[in-house]
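Here you get one chain, nothing else, as structure tokens; it is the form predicted on its own.
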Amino acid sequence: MTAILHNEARQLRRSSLILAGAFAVIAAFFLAVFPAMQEEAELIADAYPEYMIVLLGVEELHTIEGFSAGYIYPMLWILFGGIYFAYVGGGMIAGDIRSRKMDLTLSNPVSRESVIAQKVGALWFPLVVLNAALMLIVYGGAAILGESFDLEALLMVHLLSVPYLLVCAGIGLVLSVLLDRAGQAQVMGLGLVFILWLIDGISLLDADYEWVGDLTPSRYYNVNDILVHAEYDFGDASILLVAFLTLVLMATFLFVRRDI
């Protein structure tokens, strides 16, 4: 039975397409200012406060890879992409319980484990649409500007982002099972992703507290390493996948035992 999966994916179409369009417009704006910033890259980098350089991972701004890794991906992909998936995850269970839709769903021959699995499986749609949209606009925009983008590195930055985005969705999913209102789960989910992103960046400012960042998902997805240095850390991606599966199992365990 895959009716839930198809229905959930269909419900995600509108928000995914709207966000993909927004990402395309914002990314195009960033790329439009790149030629002007390229000439003053060193001065701009020197003018940045240290915490902003660390937080955004500013490095080699004179290259299209460094510019994308320092401006486009930290904000659009790591922060807002993560927030979106946490928001989606936060509405997966609590919303249906609140509207009594879950009662109707479970009246059919479907287990609670299957409900979780199919709702998580529906994330394939925003993952594909958002990755494709941002990758095409970045690669196409760079080509229009006459810049040569390493296609392999660009593909890898999106492929390795999938585990990170899934972890963000998993955070929202756990909250969706624990809380009674979808709005509360969604707000707490996106807020937690934002706070974890800040902790990751701020912890790098002090070596004594750098270990704190190891507890955040964004620590295991380094865009600069991929785009600027062409280093692909599959070990970190594996850690994120394990974290995602752990969150899904936790949500399933709690949902099976929850009285709705």
Second form
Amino acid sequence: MTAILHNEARQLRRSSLILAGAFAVIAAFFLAVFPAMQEEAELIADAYPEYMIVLLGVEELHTIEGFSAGYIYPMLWILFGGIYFAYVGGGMIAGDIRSRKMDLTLSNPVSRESVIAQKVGALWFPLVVLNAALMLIVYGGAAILGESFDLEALLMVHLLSVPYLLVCAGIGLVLSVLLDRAGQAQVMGLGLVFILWLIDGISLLDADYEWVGDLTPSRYYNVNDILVHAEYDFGDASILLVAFLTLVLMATFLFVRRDI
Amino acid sequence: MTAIQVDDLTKQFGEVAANDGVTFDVESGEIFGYLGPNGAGKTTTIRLLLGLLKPTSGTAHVLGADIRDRKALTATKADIGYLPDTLGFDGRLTGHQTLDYFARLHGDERREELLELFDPPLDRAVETYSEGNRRMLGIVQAFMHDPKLVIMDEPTAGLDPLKQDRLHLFIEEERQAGKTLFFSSHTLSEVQRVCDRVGIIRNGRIVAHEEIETLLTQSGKEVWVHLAEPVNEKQFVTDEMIDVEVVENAVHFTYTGHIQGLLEHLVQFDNQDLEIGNPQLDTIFKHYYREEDTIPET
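The block above covers the form predicted on its own; next, return the form predicted together with the partner chain.
Expanding to the full complex; the earlier chain stays at the top.
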């Protein structure tokens, strides 16, 4: 039975496409300044305060890969992408319960476990659309600028981002099961993802506190390693996948026990 | 066979017992009316039966499945239709898309037949629907997979009188076809009209559970008497008379004793006219609510 999955994916269609459009516009702005920055890359990197370099992970700004890893991916993908998935996760359960849509759903021969699994499964749509869109934008944009983007690195930066985005959705999902209002779960979910991202960056500034960042999902998705150094850490990706599955199990555990 | 068996079902929301030791049963092939004012606990019972809420204590069996056994209850839902009081449809879908969605969830072999009786504008988005159209879409959704048991929460709310009649007729036909229909309502006349048996719930407790006929018989007789002269209440009224209303020469009351006793009492007066009949369910209903005038609004 995949009726819920199809219906949920259809509901995510509009927001995914709008976000893909927004990504295209913002990425175009970023890419437009690349040629100018390329020449002054060293100067710019020197001029940045230390914390900005660490927070955004700025390296090798004169290459298109380094530039993307320093500007486009931290902003668009880790931050906005993460926030979007947390927002979508936050809307999965609480809203349906409040609008009584869940009453109708659960009056069918479908278990609560299946409802969660299908709603999570529906994330395939934004995952495919947003990944494809950003890949095309970055690769196409680089080509227009006369740069050739390392295709393998590009594919890997997207592939390894999937577990990260799923963890963000998982955070939203757990909140969505715990809280009574979709709005609350969505805002808390995206707020939490933003704060975790900040903690990850800030903790890098002080070696004594660097371990705190180990508790944040973005720590396990390093775009610089992938794009600049072609280092693909599947171990980190696995940690994120385990975290995602744990969050889904936790949400399921809570959902099957709560009153609707 | 029993379609629904409710045993001492209790649901607490904090301090409030929305259902307090509710016990009743619904036989297969009957139309059962579940009657009570808003906030009495009808919807809570229904949501417990569907496993949407977990009972605090007690249990119920729906088509043989214990409501505490999630797996068994989920499997049983293929044979259950549900028409909730608040219809949480996805407003952006059209009526067609909504029914397609539920068809994938539970089947739709009777969709076309039902759409001839209940005809919401299927090409329009559900968010533009009137209350009546939403209700009709809900009815089609609840019956289209030909379930053995249909649970309806205030099914006629929002329907125009013509469609209400159509629904009443339809569920009588369904009963004849062997279906079981559980029907909550605060509209007494419709319960009296279509239901075989009735359970009355007040403040989370069942206060009556019987056949409509028995309920009417046990509830005494409704009597109008016109005397030749103004009624002397002290002389006329006996302990068996309740709800006594006196207007000059006329008295209207419910008589709870034996008819023979009433007649023996009446011959002492100069009677001009007399009418004895079964009370309306409304009258009976009033009794169950009058004992506590302060029914908390929930």
